[in-house]
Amino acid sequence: MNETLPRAAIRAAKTNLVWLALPLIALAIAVAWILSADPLSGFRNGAPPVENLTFERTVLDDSGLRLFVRAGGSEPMTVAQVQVDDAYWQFTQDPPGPIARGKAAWLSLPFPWMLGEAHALKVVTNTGATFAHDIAVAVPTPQATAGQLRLQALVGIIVGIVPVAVGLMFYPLLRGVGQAGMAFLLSLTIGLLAFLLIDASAEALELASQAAAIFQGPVMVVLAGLGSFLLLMAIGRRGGVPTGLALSTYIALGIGLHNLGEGLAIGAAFAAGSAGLGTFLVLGFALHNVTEGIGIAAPILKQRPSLWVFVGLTLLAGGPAVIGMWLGSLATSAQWSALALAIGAGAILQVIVEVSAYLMRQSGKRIEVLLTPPVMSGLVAGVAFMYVTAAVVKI
């Protein structure tokens, strides 16, 4: 008895594995006949391939400029020439020959460009298809250099750090609002990461748009911020409802991603000449994002957490807008912005949930608690503050 059944286990198994592999098999067999036999060859008139190419990446210094193009037609396709401004320039490619469907490779020309000038670029490939690039503003390409890296620090500090420290810095003064005040100020954070959810979707769905259609642009961005979220939701209520101290992370946290995509954003524009980001410009960004410390402190206000935390969360939520400005003018795509701004709207999503049932919690009421005066009115504030804010950076 106890020999049958193993044996009968092993028989289930080896059926099992049997009906596995019949389908592989007969699929591996069918496409083995459509690539030798080419059944569809009766299909072809003649025309030439669908061909498709992204400029992903320019790049100017003292040699000429450089296009980091991306491939993506049916077959591989053959740059034959390259124009600029109406002539026809010689260049070299990296690596040489035909382009396969989404590989990548650089065109380098000798071309003088003229600081501050347009340029308008054409690539020809070798069945007569064109594709168009312009520069709005001709600036050279950041370096990787000491001097540039502590530049792009200093603006990322101003934009990110430093504001999440001054909102921060209001704890003290927080700590003696009462159960309605308390209530305002979890609703602030709320309306704040609304507005941030909303940007953060608009922009990743904007560069999605800029991206090689073998990315699927809309669809890696909605796949994206929804792994996100769901991801962190389960992380989050691995040890139950986050609370306190764990709740501040988590808003620190969706910041932060969300300000590591604003940084690639502003690292990318300054890289191709279109954000002569003044005084005026950074400070605005400053003033946008001091509401963001406040929402960070919200959940703490009946704790007493050391300095090092505040020096943590404060790290957690700006630090990325450091980083973001170095990558995204060194070395950023489309694609790769748009995700870390599809990961960051996931995760303040994920953060909008933790803080609104804890302000139901807090409350002692339901979904009523949203319908108050208090929180009504605190999310009207924080989005109409990072409206308004928002609307000095807009460029």
Given for the second form:
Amino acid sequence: MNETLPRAAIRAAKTNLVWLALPLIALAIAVAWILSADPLSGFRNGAPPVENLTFERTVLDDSGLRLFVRAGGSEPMTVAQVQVDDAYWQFTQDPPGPIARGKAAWLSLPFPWMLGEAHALKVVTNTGATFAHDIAVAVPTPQATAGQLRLQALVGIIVGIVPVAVGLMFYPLLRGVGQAGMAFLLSLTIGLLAFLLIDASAEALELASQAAAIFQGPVMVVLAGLGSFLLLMAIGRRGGVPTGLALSTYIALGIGLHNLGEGLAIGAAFAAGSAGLGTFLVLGFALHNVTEGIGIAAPILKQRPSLWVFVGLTLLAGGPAVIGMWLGSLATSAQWSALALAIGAGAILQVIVEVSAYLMRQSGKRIEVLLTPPVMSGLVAGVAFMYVTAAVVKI
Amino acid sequence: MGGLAAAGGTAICAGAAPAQIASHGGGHQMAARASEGMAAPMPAMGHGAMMTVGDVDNTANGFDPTDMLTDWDTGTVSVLPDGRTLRTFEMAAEDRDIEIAPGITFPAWTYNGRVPGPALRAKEGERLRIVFRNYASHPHSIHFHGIHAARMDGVPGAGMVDPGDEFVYEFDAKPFGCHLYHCHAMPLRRHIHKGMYGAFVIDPDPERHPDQIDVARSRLIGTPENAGWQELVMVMNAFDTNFDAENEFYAVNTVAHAFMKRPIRIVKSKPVRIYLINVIEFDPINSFHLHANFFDYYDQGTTLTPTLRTVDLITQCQAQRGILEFTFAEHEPGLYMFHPHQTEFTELGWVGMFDVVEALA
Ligand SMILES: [Cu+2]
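Switch from the form predicted alone to the form predicted together with its partner chain and give that structure.
Once more the chain from above appears, this time first in line as the rest of the complex follows.
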């Protein structure tokens, strides 16, 4: 006991402890009662437990096909039989036995899948419920060989790093722009980021809808997006309002997280066998990303950063595309891709706020600056350019 | 044997099949695969991979599809004052969870705790009395395919039995043939696909068919002529386990793949007679195809001469049935497949093997 504390303070602390303990004890008693007395039994009507099964990964290789399935029901689920193309096939399950809620297992079938054909999978549980999954085009799942990873890194560089570098190469040219030109460039950045925000959010929500119910897709996306936004705002503003290189770095980070998502999308397309679309997809993404370099350059036009700063910004904005490619082609589950995209969306929102604030400070006109012709046209140009180039890569 | 490995262009091999058969099927698939650009052959292929996994617990079910093939319920016999035979059957409706494929539980409605219900067998002209008690949770009935009075028809208003109640159906056994019975409560489709059906065979009375007395005697259970035959009752059925009005499992006598995992023993010297009944729901037609052999067919079993001769495939609409007769006497021993030639049904469980042997061990 600390002798220096007045008795009154000690007494108050003890009282507080009691007031903290009381509700907790009450809660514990309530939980114990619900578990033991089972007052909910009156609602049970003999209906079978709700079952849910999510197919997270499908791997096709020399040994047949393997499915990574996650159980999301009110009770543990038992996979009893597996159909492929309306025929029962023998399979093995790892780990065997019932799959607990939220847990996943691999199902392996020695099925002679046909290159380039569609296959329909159906899992039958012990209650007779069925869960279907289609393989649209059967192709061997890419193996994580060093050669494959190198090739993907190359594609990631073309999609992420090269266009950002190309955009940054406009730097000397952009330095000559005046006040109005600067306002145009910054609002162009905001426009393209606004497009990316909507695009990444929509993509994240769509992926989240494919994930197991236990991940609560939309809620997870919104929480992760808001969380990353607030965290980055807090970090960005801890030393005052970000300007110049700091602001450029945040733009590069936001775009980098977005490019991670793009990498995931291309990697997943390759893994799903859409490799025929690859070249087109890669060129489209590259064109699309050139604007991003211009956006990163805008806040540092009045500074003279060293060449290494440009290299660093390029890697920060473009490098994650490579990592995304790797993760996407190794076919991570939908919920993790959704989470990555949601974090990216939050980061983009932070950059939009900061660039807008920067734009307003630059002009000294506060909010009215947004209604000036250079800014209006910059916003429209940014969104429109992204929209048109995005159309190229839509399948 | 060449056709053995191919059914609908796909290899199907019994887990218990001799190695030469399994490797034959596997070899076919390997050869096909090599031309499809696969990097390496799959060692697990062709060794019975197209099959349900595991086995059904027949003991827990209380019935065994193999035993059902020959399990006739001939009831109890007594003599009426006028000297005629009275044959009495006891039937009870009961809700019961049954295992229809390895690991798959189906909440069935049953007659006498089994699906299909007991295979009733009587002789033409006998008086039949069927005491039906309903221990289940819904009203049920027994509608017999045969000739009887309207008030014995088992339709609503004529022998529908509420839970806890009892009804006695009574009529003469006619015409002779391979018939069926099923519940006729509404909705009809649900009561049937839940499992309320079974075989109802009336053997011809040889006395009434002097022209074909030998054929009639061979059909009449208990005669020495009948003992020379190997008789099997096969009820073609299927189960919709996820309520989408499509069947997930197809079978004969309920359990998918039962006769692939345990081929039906056939003694080479004994001719085979199959009482075949189609009670499949959700699919309009079912069929029966025999490998490496042909058979004579008696549609509905109501004639003593075949209605089709030397065929290897017959089709049956819902509730259609008939008698198949064939022999393996001239064949070499081995495994001979039978299945519907709707390949989808085959691959979803309705397929089996006859294991033709010189003599029963
Ligand atoms: Cu019924």
